[in-house]
Amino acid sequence: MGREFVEKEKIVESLNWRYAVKLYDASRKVSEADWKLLEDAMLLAPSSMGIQPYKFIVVKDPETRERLKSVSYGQTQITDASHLVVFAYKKTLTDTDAEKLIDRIAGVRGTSRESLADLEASIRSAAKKAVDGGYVETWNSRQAYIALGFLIETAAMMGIDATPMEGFDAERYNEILGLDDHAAVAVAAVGYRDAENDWLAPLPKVRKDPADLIVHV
């Protein structure tokens, strides 16, 4: 059975269209159906060993978003965008994480846990190595950024704006959102640009020359 894919020209057009929106139109909201698709994009993002060591916190409460804005240097995207997603990585990995993943695989694929013994051992080993090596938080946070990228690109293909943001006090985010075993690492404001008032909207996109970034060997 064949599949229909997005036209190549549409991909480039969409990526050129998107930018880091500075001013959102607070009156425009992303529909429930479109938001569901964006959540699917985040869920379907790849992660190392498929362990998905993160959470996506969709902040809907206006009061909470105002509090987050106050520790985000007053950036209006936090409150004016239709949706706000906080990407929080898991601070550690344990054998329990490996067990849950194997249980999930066995359930979804209808296979026995015994047949997944080697995979479980590999996941446990990699997790222990990351914890003992002191880089588990770096590893987990990188996985969260992959999901952020999936959200941004999918939104662009749908004609929806998404602004990735790192300008915030992560510790205060953790406190406000009650995060304990997870930590905020990035934010995405999602909605529709206020093109008439956003100074950045009419400016052409600037990127380095391909020859400065892409190396063929």
Ligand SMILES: Cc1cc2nc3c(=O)[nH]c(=O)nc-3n(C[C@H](O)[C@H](O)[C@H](O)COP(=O)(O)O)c2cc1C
The other form holds:
Amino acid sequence: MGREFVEKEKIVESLNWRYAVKLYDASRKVSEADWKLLEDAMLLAPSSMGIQPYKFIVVKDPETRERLKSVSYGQTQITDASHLVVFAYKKTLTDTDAEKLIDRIAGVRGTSRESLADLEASIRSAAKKAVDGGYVETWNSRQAYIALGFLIETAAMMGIDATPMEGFDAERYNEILGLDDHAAVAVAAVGYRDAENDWLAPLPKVRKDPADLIVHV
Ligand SMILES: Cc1cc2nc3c(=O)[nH]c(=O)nc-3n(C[C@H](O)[C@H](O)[C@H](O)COP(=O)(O)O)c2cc1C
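Having seen the form predicted alone, please provide the structure of the form predicted in complex with the named molecule.
What follows is the whole complex; the chain from before opens it.
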């Protein structure tokens, strides 16, 4: 018996159903089981060399969420969605990051650290190159966006709404959340739309002509 896949028709249907919700129904909460699945989706996102140079900060405290809203142009999704995740990328990479990753691989796969020496060297070298080249923050934040994408798409498949958001003051987020070696780069509000009152809910999705985006060569 092969494993089951999501029905193909359901994929495009779900992706068309999803939109960047502006108004959430604050009374509807994502169940714990569903939330666990969404956390799994973020954890299972791919990252360059498997470094996962980020943290997903799930903000539960209502007061903190109010403060975050005040530095997010007052966008109500920040407080009204069932869950709020701040994606924070790691500001630098050191040999310790490479070491920890190798320890983890050795532990999970039951292989010796010695057999992973070449891999450790390439991770160290890539990290150093990114730091020296001044692009480590760009590199790490890009990785965080992949997890953001995984979260949004998985939520859509589950009939859960999610709004990706960059409309906030990242510096203030870092202060409010007490971030030090990480920095906020994106947010996802997750919950259930208020379909009756969200002005965007009834409007058709707008995308470029596929021919302008997808190039077959
Ligand atoms: C990186 C990123 C940042 C965004 N920031 C915001 C935001 O701050 N507030 C908001 O309401 N929508 C935000 N959006 C949603 C986009 O406006 C929306 O995805 C786009 O218009 C396409 O529409 P759709 O997602 O409804 O299909 C953001 C989307 C992305 C990918």
